[in-house]
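Heads up, the chain below is alone and in the form predicted on its own; it's given as structure tokens.
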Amino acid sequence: MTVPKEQLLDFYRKMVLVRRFEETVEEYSKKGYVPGFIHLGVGQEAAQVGAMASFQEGDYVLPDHRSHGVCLMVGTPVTEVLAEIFGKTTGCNKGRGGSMHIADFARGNVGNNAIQGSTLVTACGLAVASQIRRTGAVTFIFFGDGTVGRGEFHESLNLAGVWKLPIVYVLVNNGYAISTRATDAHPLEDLAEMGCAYNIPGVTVDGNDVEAVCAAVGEAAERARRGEGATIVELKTYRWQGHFSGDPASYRPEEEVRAWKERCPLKATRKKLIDRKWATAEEIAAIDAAVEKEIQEAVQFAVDSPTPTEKDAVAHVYVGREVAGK
């Protein structure tokens, strides 16, 4: 699929904004603003940008815990999550959330669950609501190829291809569940064949090539809408870093980390445009310096704003009680 010169544009800029706010969250993480543990995604950009580029407003999106670029992109502002990543007031959730539990309901980002594979389960009542409101909505689940090996991936396969659940299951498939290797782990190399056992198709690509991406999730989520039912998606993809920030990943060969990145959807997506001349070197430049200056001031706005107090700790604990701190 080659999409049209200003998508492929945006799907570049956006990606830029995903990588250089992951790289930024490690670096603050590291001078101790972050509290708790991040997982980044830097690598997995085209796999995020390009799925979410079919989601649309009325829609729902359950991220996993390595999905800052999908908070971004259903259009949760830069300051925003940072400010949310930094345990800050101004953050969209007040701070409460931190970088695993982001979420953004009018936007229809529903946020993650520290139960791993518990939000799969969730995609099928959301999904159910669609139906019987006939929003026509679509629910996108975000998952890693660990969770395949959870019960709560079959459960929700079985209940939502019984009743054909408007659901794309996004399996983003960065090759380890923390340190275990897929392959190690799954009797199938393309997981997204287990589908077949619950009369949903599956679908495997390059989740490093963003138009690729783009039009997988887009013919899944368009056969949601039809009412056709769920489709698994599955994007090959790598993560550069370990499990989470500190994790050295020894695990993992040197040379397979330096193939992967040779394989930069980033740069793959700036040859792209330089070939089909569709930008110059000097203007994908200049969408660099303009991702950087809004990571900056977001940076800053995240820095200046107020830390919780211990009143705000205590408040929404129970609907319309308030509850003393100690």
Given for the second form:
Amino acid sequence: MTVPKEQLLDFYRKMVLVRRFEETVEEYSKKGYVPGFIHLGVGQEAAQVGAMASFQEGDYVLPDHRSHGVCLMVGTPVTEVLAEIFGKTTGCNKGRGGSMHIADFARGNVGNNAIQGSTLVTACGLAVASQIRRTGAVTFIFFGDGTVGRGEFHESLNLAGVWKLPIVYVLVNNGYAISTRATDAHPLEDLAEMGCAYNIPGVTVDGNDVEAVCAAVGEAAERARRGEGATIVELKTYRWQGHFSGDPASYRPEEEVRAWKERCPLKATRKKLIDRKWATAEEIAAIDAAVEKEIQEAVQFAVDSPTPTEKDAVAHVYVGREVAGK
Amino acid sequence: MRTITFKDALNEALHQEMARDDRVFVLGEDVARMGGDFGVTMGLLRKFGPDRVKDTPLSEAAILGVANGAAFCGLRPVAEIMFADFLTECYDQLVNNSAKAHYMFAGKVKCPIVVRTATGAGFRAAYHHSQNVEAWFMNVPGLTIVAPSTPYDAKGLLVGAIRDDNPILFLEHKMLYGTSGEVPEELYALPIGRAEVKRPGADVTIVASMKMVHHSLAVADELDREEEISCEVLDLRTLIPFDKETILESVARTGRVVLVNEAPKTGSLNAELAATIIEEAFDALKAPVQRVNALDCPVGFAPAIEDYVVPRPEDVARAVRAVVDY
Ligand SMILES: Cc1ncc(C[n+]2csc(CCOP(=O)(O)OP(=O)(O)O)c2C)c(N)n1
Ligand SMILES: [Mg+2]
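Can you swap the form predicted on its own for the form predicted together with the partner chain?
Whole complex next, starting from this chain.
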């Protein structure tokens, strides 16, 4: 499938943004600016950007632990997402969530639960609410190949199948759950096939081809909007780095990593733009430079922002009930 | 004597006990090829092979289900749940199956499983990777909870736990994995259910476990030096059933009690310890029992919040002064 020129240029800009965002988070994590551990999506930009192209105002999305890019695609300002990861009060959750718990309720990002699989059943609730209210909203749930092993995945599919819930299951298959190969953890090569047990159609596409991703997720979202129920869209991709920043990932053969880096989604999109004569090398460089400026401004913003203090510790434990501090 | 880390002591316990008893096997996420998220199961796959060292899919309920089933027919599984927070995903197996099988089936079956898991705050890993979970499991008759504080105890208690015929939740505080101490090379087992006097004293009894033992010892040394207060520090080592005799014997001598536990205060282990002391040693008390716990709120992401919420050495010192000055 081919998207129009303007859209492919937009995809390219967004993928560069996600790539540079992740690289920047890693750089500043190594410099000591980022508390906790972070999971980077370098290599998975086409999956995140292409899938979120179908996300509309009023829809819901549940990102997972490797979803900084998804959070950006919701439309939350880069500054606020970065500040959140830095644990600053200017972050979209006032620095209380961090990398694994980025949410933006006003824009439909309902946030991640770092217990893998939990959001799969939460997704059913969002979808039921939009059925009850007849809003036509679609719920996009991002999760990995490993998380298919959780019971919640199967409970979610069963319910979505029988209640025809408007959910798009965005199954990001990057081949691994930490050190465990998807092929060692599941009895199927294409995990989207699991949908057939629940009467939910499943499609498997090249997750590094942003146009293919956009088309498959778009079709699934339209199906959901028409009231025809859920779809699993499996996006085959690869994470370039370890499971978390700092994981040497010695459980993966080097040739495998090299081969996947050859299939860089940014490089592929640049090639398409050039081959179709939709952009010159100079125009592409200008996009890269504009993104870089945005990233550096966000870094400055995040670095300069204040951190929460002890006084903030006991806020929000209950609604309308206080908890004593020390 | 040789000095090794807490993590290596656990690793050695598994190596030696698996060599001694071929009924012992290990399973969990990333325990085989990678050697565990914290490296505790490193090298086991090479030595004992894939039948006895199993990487599982991301399926906590299935991990515990396999452990229970295998234990019912005579094996001695050691299951790893990567972070204690994920025990929610196999709560049913542990609470309704492991803990009750022996009772429910009139003693005809045993469930000699060990569930190893990383617990505790201090890792900047926020809500779902930092909790102290012992209180979630205290109200479950049949379940034993073991929690070492030193490499020596880690090795001996893990061996003791594997040899015990009961289901045991074995808590490993993640901030202790890198700590070092003297550990004999030979295989040894320590008894389950026995506390240890880490430091004798006359004025105040401090009861602690895991990381809080180290806080308590540091405070005891400082108060001895600076304020001539003599604290006796008890390390529970087994949280449930706790060693009532050792606690009551100490309280009978000191009459003053400070209980230190990293979990939120309400409904914590400290509540149970305090109730027991008040019930059985009321007449010996010279001051109200003091509890030092985390605040009744989640472990936050922002470092300032995390550090404030959990007990700090100064909180322990303040409680000791309070019982002395009463
Ligand atoms: C219930 C639960 N079990 C285990 C973990 C630890 N964990 C975090 S991410 C992960 C692997 C997830 O793999 P996958 O779903 O393929 O996502 P990827 O990391 O590859 O993006 C594991 C085991 C967790 N957070 N929650
Ligand atoms: Mg994966």
